[in-house]
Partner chain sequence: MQIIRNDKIKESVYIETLDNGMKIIVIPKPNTNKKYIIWGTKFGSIDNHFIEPKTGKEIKVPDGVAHYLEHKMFEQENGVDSLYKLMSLGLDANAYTTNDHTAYLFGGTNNFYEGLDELMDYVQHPYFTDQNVEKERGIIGQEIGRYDDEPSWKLYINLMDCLYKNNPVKLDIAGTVESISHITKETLYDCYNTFYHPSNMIMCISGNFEPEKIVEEVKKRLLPKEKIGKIERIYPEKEYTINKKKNEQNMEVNIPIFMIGYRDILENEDNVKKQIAIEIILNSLIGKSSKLYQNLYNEGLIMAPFDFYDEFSNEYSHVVIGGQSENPEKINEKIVKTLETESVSNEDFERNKKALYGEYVSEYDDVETIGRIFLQDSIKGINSLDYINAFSKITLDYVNKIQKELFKEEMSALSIIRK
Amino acid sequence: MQITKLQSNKFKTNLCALFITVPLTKENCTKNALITSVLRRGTKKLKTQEEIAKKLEELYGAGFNCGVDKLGDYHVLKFYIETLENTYTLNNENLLQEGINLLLDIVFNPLIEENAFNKSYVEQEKLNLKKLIESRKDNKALYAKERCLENMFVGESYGLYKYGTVEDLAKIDEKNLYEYYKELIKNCKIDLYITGNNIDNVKVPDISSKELPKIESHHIAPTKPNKINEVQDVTQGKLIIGLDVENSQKAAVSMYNTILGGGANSKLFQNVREKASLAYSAGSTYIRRKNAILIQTGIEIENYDKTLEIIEKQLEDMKNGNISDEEFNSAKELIVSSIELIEESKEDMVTFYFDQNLFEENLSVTEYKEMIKKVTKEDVIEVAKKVKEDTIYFLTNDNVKK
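Can I get the structure for only this chain, the form predicted alone?
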C-alpha cells in the first residue's frame, strides 16, 4: 500500500482516503460498485451499520463515506473517513489513528459468514444498486452526458457505466462476490492518503499492493461524427457533442476547453446562451484522461439545427485563431483561481494528488499552476486545429426526430 501524507494546518479535521484501483472491465464493473456498499454494512468486529455508526459517534462524530468512480480506463473504489484533529479532543485521544484503524477494518476485515458475505446484506445492497442504475434517467442532463460517452467510447472500458448493469447484477450472490473480493484485494493497487495537521505519527500495517498495468487507449475518431438521437418523454432537449483532442499538452487543452465553454465568458455561454438565447445551459468539460471534451447544452427541441450551427462556428473560429485577448486572459485567470483553491479543500487535495500519482505525472499544485500560466494563444490554436467532432448525441422526444 502506498501511503501519501499531505500536511496542512488549515483544517480542524483530518481526512483519510483509501483507494482501490483496477482496470475497468465489463466483468468487474458491477461487482466493484456492489462491493463498496456491502463492505460498509459490517466488519468482523462491528457486524452491523448501527455498530459502525456508534463507533463513528464515539470518534467525536467522525464521518465515513464510500463509492466508485472512473478515472480513464481504471475503476476506483473510494473509502473516506474524516475525524476531528487530535488537538481539539477533550482527553488527547488519537482520533486520526482510530479513524485509520476503522477505515482499514471496514475495507480489509469484512463480515464473512460460511466463506461468503452476509447474504441479507448482499441482497439488500443489490436492490439498492438496481434502483440506482434504473434511476439514472431521472437526471436528464447527467443521463445525456453519460449516454454520449457510452456511444463515443462504445466497446471501450470508458464507455461502461460506473455502476454496471442490472443484467450483471442479477448474476451476483454472496459467494461469488466474496470470491471476487479476495481476488480484487490480491491484485489491485491500494493507496492511502492522509491529510491534515500532526499526521506523521500514525501507524499503518504493511498491506501488499500491485502495480497497475498501463492501459494503452486506442480510441479512433470517426471520419465524420456519429449522430445519435434518443427519444424519451422530455420537454427540453439535451444536445451533447463529444470532441476528440489530438494533443497531449494538457495545460493547453485546459485553456482551450475553458475558452470554449468553461465559464460565463466562454464562447459557448456568450454565443449560444446569451446572444442567441438558444440554450438554458451551455458549457464544456475536459475529460483529461481520455483526451476528450464534452459540450453540453439544454435547449428547446426545435432549436437543434441552429444550436449545432452556432456551436460548430465556435469550433471553427478557434481553429482560425479567433480568440480575443479578453477571452484568453479570462480563461487563464479562471483556471489559475481554481488551482489555487485546491489546497483550500482536503478532498480536492487528495483528488488532485491521487490523479497525478495514478497517471505518473507527479506535478505539484504550484507546478501545474505555472504550466497554465505559460500557455500562449498560439498553443491553444494548435490544440483547436486538431480537435474533431466524434459524437453528436441528442436526447429528444417524438415531436422532432433528427
Second form
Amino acid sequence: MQITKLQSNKFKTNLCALFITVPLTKENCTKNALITSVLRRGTKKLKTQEEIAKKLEELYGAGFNCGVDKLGDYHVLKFYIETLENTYTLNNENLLQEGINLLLDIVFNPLIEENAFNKSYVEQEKLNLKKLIESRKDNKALYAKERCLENMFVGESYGLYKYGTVEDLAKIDEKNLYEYYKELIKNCKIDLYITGNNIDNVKVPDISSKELPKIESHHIAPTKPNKINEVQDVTQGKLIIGLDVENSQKAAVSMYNTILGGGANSKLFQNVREKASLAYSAGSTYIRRKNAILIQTGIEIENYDKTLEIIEKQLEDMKNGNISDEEFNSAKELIVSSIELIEESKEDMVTFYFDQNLFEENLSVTEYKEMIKKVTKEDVIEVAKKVKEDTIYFLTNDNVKK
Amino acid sequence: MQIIRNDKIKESVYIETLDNGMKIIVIPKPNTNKKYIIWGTKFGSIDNHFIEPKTGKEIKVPDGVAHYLEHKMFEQENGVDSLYKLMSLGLDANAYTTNDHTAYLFGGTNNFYEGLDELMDYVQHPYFTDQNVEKERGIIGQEIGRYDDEPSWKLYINLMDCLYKNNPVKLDIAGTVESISHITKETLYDCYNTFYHPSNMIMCISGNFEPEKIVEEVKKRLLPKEKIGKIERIYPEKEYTINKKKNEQNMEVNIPIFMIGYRDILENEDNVKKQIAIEIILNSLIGKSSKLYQNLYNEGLIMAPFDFYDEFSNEYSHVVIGGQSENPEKINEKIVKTLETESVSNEDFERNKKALYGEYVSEYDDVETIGRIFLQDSIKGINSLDYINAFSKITLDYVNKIQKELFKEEMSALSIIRK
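Write the structure block of the form predicted in complex with its partner chain for the protein whose form predicted alone appears above.
Starting with the chain above, the whole complex follows.
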C-alpha cells in the first residue's frame, strides 16, 4: 500500500482516504459498486452499521464516506474518514489513529460468515443499488451529462455507468461477491492518503498493492456528430455536447475549456445566457483523462436550434482565433486561482495528488500552475483547430421534433 | 472593537459596529491563503410588506423582489457586470437570496483588495433602468422554470404550505412568472433604499487578515449615508397551528421523496440551546445509530439516513426531516410515533453531544464556511461562538423537555412527491 502524507496546518480536522483502483470493465463494474456498500455494513469487530455509527459518534462525530468513481479507464473504490484533530478533543483522545484503524477495518476486515459476506447485507445492498441505478433519472442535469458521455464512449470502458447495471446485479450473491473481493484485494492498487497537521506518528500495517496495467484507449470521433434525443417529462431541455479534444497538451486544453465555458466570462455563458437570454446555465467541463469536453446547457425545448447554432458559432470563433485578451487573461486568472485553492481543501489536495500519481504525471500544485501560466493564445488556437463535435445529446419532452 | 476569544477551538472573533450602524465581523485565519468575504442585508423573500422609514409610506411589493434585486445589483452604469469583473480577477463570486436575507460574496487567494473595491462599489451603486429590468425577466423566468422541475424544491415548498397558512415563508423565493411581471425599476429602488442601508447590513470576513486593518479598508470604501430610522416590516399575524396535514404532488421521481415537518411554536427558549437539543433528539431517536433507522433500513424501507435540520427567524420556526422511501406514509407514522413516545437515553445523549461538538468545531476548517455561518447566525442576532459554549449548559432534562413540547403529532405535517 502506498502511503502519502500531506502535511498542512490549515485545518481543524484530519482527512484520511483509501483508494482501491482497478481497470474499469463491464465484468467487474457492478461488483465494485456493490462491494463498497457491503463493506460499510459491518466489520469483524463492529458487526452492524449501528455499531459503526455509534463508534463514529464516539469519535466526535467522525465523518465516514465511501463510493465509486470513474477516473479515465480506471474504476476507483473510495473510502474516506474525517476526524477532529487530536488537539481539539476534550480528553486528549488519539482520533487520527482510531479513525485510520476503523477505515482499514472496514475495508480489510469485513464481517465474513462461512466463507461469504453476510447474506442479508448483500441482499439489502443489492436492492439499494438497484434503486440507485433506477433513480438516476431524478437528477436531470447529472443524468443528461452522464448519458451524453455514455453515448460518446459507447462500447468503450468509459461508456459504462459507474454503478453498473441491474442485469449484472442479479447475478451477484454473497458467495461470488466474497470470492471476487478476495481477488480484488490481491490484484488492485491501494493508496492511503493522510492529511493534517500532526501526522508523523500514525501506525499503518503493511498491506501489499499491485502495479496496474497501462491502459491505452483511443477514442475516435465520428466524422459527423452523433445526434441523440431522449424523451422524458421535463419542462426544461438539457442540451449537452461532447467534444473530442484529441490528446493535446493538457494545460492548453484547460485554457480552451475555460475560455469556452468556465465561469461567467466564458463565451458560452456570455453568448448563450447573457446576450441571447437562452439559458439559465451554460458552461463546459474538461474531462482531462478522457480528452473530452462536455458543454452543458439548460434551455427551453423550442430554443434547441438557436442554442446549438450559437454554441457552434463559439467553437468556430475559437478555431479562427477569435479570442480577446480579456477572455484569455480572465480564463488564466480563473484557472490559476482554482489551482491555488487546491491546497486550501483537504479533499481537493488528496484528489489532485492521487490523480497525478495514478496517471504518472507526478506534478506538484506549483508545477501544474506554472504550466498553465506558460500557455499562449496560439496554443489555445492549436487546440481549437483539433476540437471535434462528437455527440449532441438532448434531453427533451418532445417526441416529434428533430 | 469587541474581541471574543474561544479557547476550545483556538479562534478569536472581532466585531466592530460602525457609526452608520453596519456590523463588521472578522475571523482571522493566519495559516490559510484563501480569503472570503460575505456582505448581507436583512432583506429576504418574506420581507414583501414594509413601511419606508424616510417617508412613512406603506409599501407592498410583488413576491420575488429580493431575489430580482439581487440579480440586478451586478449591472453597472458603465455596462460592466460586476460578477464577471470579480471572476476575471480570479475570484469566485456569487450572491444568493433566502427567506430572511440576501448576500453578496467572493473568495479567492489573490486580488482580494481589487475584489473588495468591486464588491463595495456595486453593492453601493444600484443601476436600474426600464430596459435592464425588463431584460432580466427572461433569465429569472428560466430560473423559476428550473425550480419548478426540481422535485426536492417542490417538496419543500409544499411542506411549507402545510405548516403555514399565510406566512410568506411558504412562497417561492424567486416568486412566480406572474408575480415578477409586476416588478419595475421603481419597486427595486424602493426596496434598495430601504433595505440596503448600512444599518440593516452585516459583513463577515475570514482569512489571513489583521482585524483593525481590514476594518479600516472597509470603512474607506463605504459611502456616507443619511441615517434612517428602524425599518418596520409588516407580516401576517403569527400562526400557532399548522395549515394542513398533508400535501402530495406527482412528478417524475423513481422512488417517492418525502419531508416531515414540525411547526415549532415555543417562543421563550434560547435559540442556540434549543437548536442543539433538537439535533441531539433527532440524532438519538431517528439518526444513523438509532434503532428506528436500523429497523427501517433492514426492512428495505429506506436506503440512506434522514436529512434533518431546523429553520427559524422571528417570523417562522420549524423542523424538517427528509428522505426517500417507497412508503412515506409508513415512515411518517413511525417517526411521529417514535418522537412522541420514546426518549433520549443518557448514553445517547452523551455520545451525540460529543458528536455534535465535533461537527461544530470542524465548521471552523474553512474560511468560506466560517463567513457563511457567522453571517447567517448574526442575521438572526446570534453569535456563532455561542454554539461551542452552549454544550456545557445542555442537560438531558432540558433535551427531554424540548422533545415533549416540540414533537407533537398535531403539529406535524407530511409532504410527498411521487410518480
